[in-house]
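This document opens with one chain alone, in structure tokens, the form predicted alone.
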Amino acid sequence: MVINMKNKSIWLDIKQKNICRSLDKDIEVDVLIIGGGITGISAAYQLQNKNLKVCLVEQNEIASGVTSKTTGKISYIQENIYSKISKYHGIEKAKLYLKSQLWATEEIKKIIKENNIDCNLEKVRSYVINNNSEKYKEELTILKNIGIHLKESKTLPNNETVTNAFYVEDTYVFHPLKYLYALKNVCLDNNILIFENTKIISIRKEKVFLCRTSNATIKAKYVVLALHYPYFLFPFIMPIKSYIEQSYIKATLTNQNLNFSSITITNPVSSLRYHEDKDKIYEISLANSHITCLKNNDKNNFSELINQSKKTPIYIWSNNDIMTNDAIPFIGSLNKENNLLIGTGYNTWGMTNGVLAGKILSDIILKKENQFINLFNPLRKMNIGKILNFPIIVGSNCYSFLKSKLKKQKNWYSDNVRFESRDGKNIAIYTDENKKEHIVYNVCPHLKCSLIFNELERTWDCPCHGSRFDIDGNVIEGPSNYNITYKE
């Protein structure tokens, strides 16, 4: 689409040093965590020292999966999430939802300088921009109810004149990977077990837990899945509670680091940061966020986001976030036994979130008090917030599904893409610009779902629920945990 412009998240321009190699042989631990992003990392530097048996797999490597997507924003002004909590939990929940985004935003800070971390940390000034005046003025006085001093702007650093807009002065931005790759560092220096490209096919709970990958057995006392999606999870029915929003991101060379990030208050949203690193300066935009079966048309909406300037983006790439139906992730125990337990569903704030389920989850195994676990319990009760939003996620799981269903060959679809019927089995067929055939199967193996082929990022994509796949069927991104490799 356009030439030297790399189709791929900024962050992933850095290698790690050092992979872990993946597990071949059973072993015997108390912890296993299942997730190698924010979430797992976060989670075995809690617990390191603890005199705990740790071990944390991941399906590819450390941090490739949505935690190298992210804008690495790290603020407590996010959208109008609170007064969506003030809404559907009461003043007081949206009070300690502030305090638990302080808490993690002062634990990253910590952390760093505590392993002398080099991730790019940087202090900015945060915006959040009013499109709709309804909204806006909600979260402004939700705000400025729960103690937060705001200030307000018509106009940004950048010289963008807003109808109005509010912000803070103590948030921050940093580069991800280079956070999550120190982390693992520590972890393995402080004998945490970490295998990658280890993927766990299926979990057995008996007197302690099974938990089996293609060459092993893990027997673990504890379980944490932190992972984007959660699999094996019947009994928790994320596609009730959730739903998946997809947005666009592109990074663009820039002359001038004018140290401010901003967000606008409705969707579709649209998000700016900047980013230096050594001798480059980076403006970071976010644009064309939508729930993922209503704009399946991925090379158009990259088109858009590319238009927005006439600058040529030098990353471009998509990301797909957890949306929960109250507006608080689910962090935490999905038994009595509170030996089973998970991290997910952010919001699109997922780094700050993402180090809060580390403590949570840890202080629960730990069997330590935490003024969090309450707040973010993923078997909350329903609530009439939650019940109002029920009909919508539920209907968008059902259009997701039969729209996927209707019509595979899109009419945006080059002619690199065509779909055929073998053996009685759906197929699809990408001929890459060598003339070689990439062959899949056309189901997600999730739920069931047809896929979307993604040209630009070349992947073929769940409309439904985000499952992701590469041009030859491998599994990139959960929920599923199968590849869709087609074998003649």
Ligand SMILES: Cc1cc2nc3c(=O)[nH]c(=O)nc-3n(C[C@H](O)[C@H](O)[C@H](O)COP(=O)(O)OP(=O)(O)OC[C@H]3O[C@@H](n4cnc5c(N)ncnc54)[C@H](O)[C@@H]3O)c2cc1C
Given for the second form:
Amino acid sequence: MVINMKNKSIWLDIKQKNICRSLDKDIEVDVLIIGGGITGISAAYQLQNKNLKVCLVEQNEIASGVTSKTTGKISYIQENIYSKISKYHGIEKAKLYLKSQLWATEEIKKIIKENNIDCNLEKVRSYVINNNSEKYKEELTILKNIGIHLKESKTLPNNETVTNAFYVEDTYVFHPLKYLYALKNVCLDNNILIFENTKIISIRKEKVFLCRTSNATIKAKYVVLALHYPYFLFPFIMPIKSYIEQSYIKATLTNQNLNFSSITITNPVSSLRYHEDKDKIYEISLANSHITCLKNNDKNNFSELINQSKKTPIYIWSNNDIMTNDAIPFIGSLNKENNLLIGTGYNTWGMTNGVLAGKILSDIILKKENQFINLFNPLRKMNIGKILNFPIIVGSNCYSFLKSKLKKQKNWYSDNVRFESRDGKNIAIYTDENKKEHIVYNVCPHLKCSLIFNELERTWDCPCHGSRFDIDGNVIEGPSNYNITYKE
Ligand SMILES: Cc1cc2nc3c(=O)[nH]c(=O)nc-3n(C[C@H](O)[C@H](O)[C@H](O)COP(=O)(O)OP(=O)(O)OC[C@H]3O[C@@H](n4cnc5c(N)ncnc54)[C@H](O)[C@@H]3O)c2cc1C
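To test you: the structure above is the form predicted alone. What is the structure of the form predicted in complex with the named molecule?
Let us now look at the entire complex, which starts with that chain.
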């Protein structure tokens, strides 16, 4: 049997039927949501039918960013997050975080039921595995203290034996894109304005916010930044409060849906879930996670992932997420007027946290109380002494910047990628299978790191902060907000 491996996320195999037109004239709205991933769509959903004129803009298609490349688990046990939160903020905050994740899980179930959404939602048992007894015991103790009923086991349903594992029964997996495409249609039916292929290139605050696209201005009383990496906000010092983690994922055909998911408390992390659709069952596994600026030879990372099992994957892809240095996402208001809002930094748990952000941000706009506002406050101070990762991240960023400039990575590529200097500018040329040349500037517009070519997904990736561009230089993921397309 010949298997053609697809270099894209399994979820992107379905297409949305009704792409919304892009914005071509000035408009005025009450709320502008920038970004159409799980955060943006969830916020739009919570704001429908509230007597507000709400508009959502997405630079590409809805759900084409990080959300399209998730593993799609809906779980409140999340590696050793409760030990981390407890260490940084105390046990009461860990308890509140648990409450927020349970709330979000119920909310997703409720939304799916109320709107009759077919998105392969499945209840599964979730395992957390750790071979390091100390970390394992620490997380286990905290979880018991905050009231989670766990069971322990040394064997997984696939007969794999492990040193330590605990599990809960009430977690879920789903098809994230089927969920978001359906929710988009619900929003459209309820008069939310949605514009796709519409990118905000600047935001200026006067009496209201003036948000510019390339050919129109949106005036908005409230702006929700649901764009994953908020590059508009340098003073918000995202680089000091967070870092970016990249992981590699494959989906392989299998015979049996064992109805469980698992994740390890290790570095790098391994994760597993099953996905059953029509007559096919896939095992989706994730490995080789690393801070973007370390271990960033994509070719090696993909090869290692492929070689981990005898079966050839059907889908293979990579993804980045923002990790906060104190393990709590940034969700809430960025100013005293409570009209510039953000939801990001989900530490690779954005299905629950994105839905939660939709609720918290809409409650702030609607001036309603919400018990989670203080916990997630994006402007909270971080105690640098407690942030063990900080020096490592700054050091790795500098290392990565210098390494990218020395272009040591050149020898990673096959002959269809070459680097040149034209008019004093560094450019990179990718020649495709039809011998067409795709030319880009080989510098990330964000902080000027040189880019690495990800041959499997055919993207230019920034080794420092994770921006990604297609072969023609269009930005797919921030922090960069600018393209790198070469202009003669
Ligand atoms: C490998 C991996 C596995 C994961 N697995 C899980 C999991 O199993 N369960 C889980 O809960 N979470 C998981 N996550 C985390 C989760 O996928 C993310 O946290 C979440 O999808 C982020 O959603 P978002 O809406 O914030 O970002 P995005 O989905 O990236 O949405 C932001 C959108 O904003 C748009 N945008 C950006 N700039 C502009 C602009 N200027 N104008 C207009 N639009 C703009 C982008 O195009 C994008 O579509 C995983 C993450 C990774 C990296």
